[in-house]
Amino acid sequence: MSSVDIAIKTLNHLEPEDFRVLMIIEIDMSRHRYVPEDDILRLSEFSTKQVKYRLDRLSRFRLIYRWAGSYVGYVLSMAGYDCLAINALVKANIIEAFGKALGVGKESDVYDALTPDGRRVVVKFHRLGRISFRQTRRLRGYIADRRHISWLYQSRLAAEREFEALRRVYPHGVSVPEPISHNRHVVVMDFIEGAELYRVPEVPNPDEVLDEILQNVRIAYQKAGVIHADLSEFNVVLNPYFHILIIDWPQFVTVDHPNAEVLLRRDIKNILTFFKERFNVERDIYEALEGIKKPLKNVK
């Protein structure tokens, strides 16, 4: 079972002083390792014999854990974090149901849901601290200034940063999923019907596939001021009508960015090299980073 759902099943016997205890040890992780019961004591007001049981009520359900050691401490499970972002967003009315899972990596899991006036929608639970913490600040050049940063920040950044590149790039008509909402370490999206690129063994028309991807990078490096900066295959989706969504953007940077031409060609070079190799379509590099940065008309 998934950290999602148990969360989502165990989000129906959770009291409200549950909440009070799990948002406390939220906050208290970003001073520490493993949150003191003293802390927690102290910042619930509740009673000793309160907060022993609602500790023991949450350790039972998974969602914390505890840890002795100079002290008694506790610390969020990831199921106790997607408690928290699913409460928010139900609370918000812009989640009501849960479906099946569509699909879980190393850094993500996405759910099927639906709003509360029956929109399909993606729920992504993003999940940086899966992989090992070094691996991820190498990864992620937006946190590799931070010496000392927890799988829950990670994890909120990321999925802060990429409903910010949406917002950016929905507006302007570049092909990704609408941004719905997001809360804590979760973004809800538009509904993502489809397959990656690299799942997708024969394309009838490569050569608009092609041009769609570039004129959409051109889009929102020129009208939004956006370079994806994780572009390849693997976040390319092609839907049943042989158009492009382009997804996952926690990496991306603008256009002024330091290593923004560096990004942008490396972006360019993982779609062309994809191309070449799959479909035998080839173009000049060179060509392609001419005509992204070749300005449209009526760039607002």
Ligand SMILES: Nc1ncnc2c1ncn2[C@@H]1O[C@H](COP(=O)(O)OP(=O)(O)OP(=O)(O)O)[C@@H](O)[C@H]1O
Contents of the next structure:
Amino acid sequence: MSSVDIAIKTLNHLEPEDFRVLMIIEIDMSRHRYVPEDDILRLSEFSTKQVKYRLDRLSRFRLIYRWAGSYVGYVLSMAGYDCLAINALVKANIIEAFGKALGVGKESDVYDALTPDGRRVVVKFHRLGRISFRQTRRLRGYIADRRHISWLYQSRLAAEREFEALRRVYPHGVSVPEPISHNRHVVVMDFIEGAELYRVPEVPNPDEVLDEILQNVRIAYQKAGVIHADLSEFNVVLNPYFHILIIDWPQFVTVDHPNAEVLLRRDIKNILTFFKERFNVERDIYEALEGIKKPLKNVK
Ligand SMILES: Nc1ncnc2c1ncn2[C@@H]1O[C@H](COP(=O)(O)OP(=O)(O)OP(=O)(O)O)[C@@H](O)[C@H]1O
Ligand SMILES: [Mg+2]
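Which structure goes with the form predicted together with the named molecule, now that we have seen the form predicted on its own?
Shown next: the complete complex, the earlier chain at its head.
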């Protein structure tokens, strides 16, 4: 069962006091490797009995982990963090119901969901620096400290970055899912139909598809000042009408980034190599790059 499955299953059972304890642990994790039970007691202003009851419940729900060393402390699990984000998005009327998992991968879990007005959206949970509690328990010292809390920050940062990229390029008409909202390590965006290019064996118009990708890279570059920096056949979706959308933006850089040129070139090279190998469409990389650099005076 994925952490999102655990979170969704548990969410309805949680009471405001549970959320309060979860949030205290979340915040205090920036200061402690394991949040001391005493801190939770003090910050929550609950009775000792109440705190023990909540911690016990949350542990049983697998939303937090208990650690007993020189003191007793707690950390959020991935499912606990998912719960906080989902709850915030539901409360803000952004999502209402979850559908199926569209992809559970290395760096993200992507779910289908519905908004209160019935719009189909995608909820992407970023997972960076994923490390199991058992592993952290085996690790010692400074590195363990850093690695332990960093999954939370890295995942949140990735979501913020992805949302920021979408927010920058979408208004200029770059073909990307519409960004809807984000919270913690989660981005909500429009659901798009289609398949990633690597899964498409054949297209009737590969030349046009390639042109469309390059044109979108150009608009992102020229109008939004953004370079994708992880562009490949895995992050370009071909919709049923043979038009493309570019997804997966957390690693974007702006055009003034010191590595901007190298990253742009790598993006284009990935795409050109794929089109050559898969569809036998060949383009000169210098010409393609020149095209992207050409100002967009005549384009809306
Ligand atoms: N807006 C969307 N609409 C429909 N499906 C999507 C959307 N965004 C992502 N997906 C699906 O989820 C998959 C993973 O998304 P994405 O490429 O953004 O994440 P990732 O970080 O590469 O994840 P992973 O590490 O799992 O590969 C995509 O290949 C696609 O199938
Ligand atoms: Mg991807």
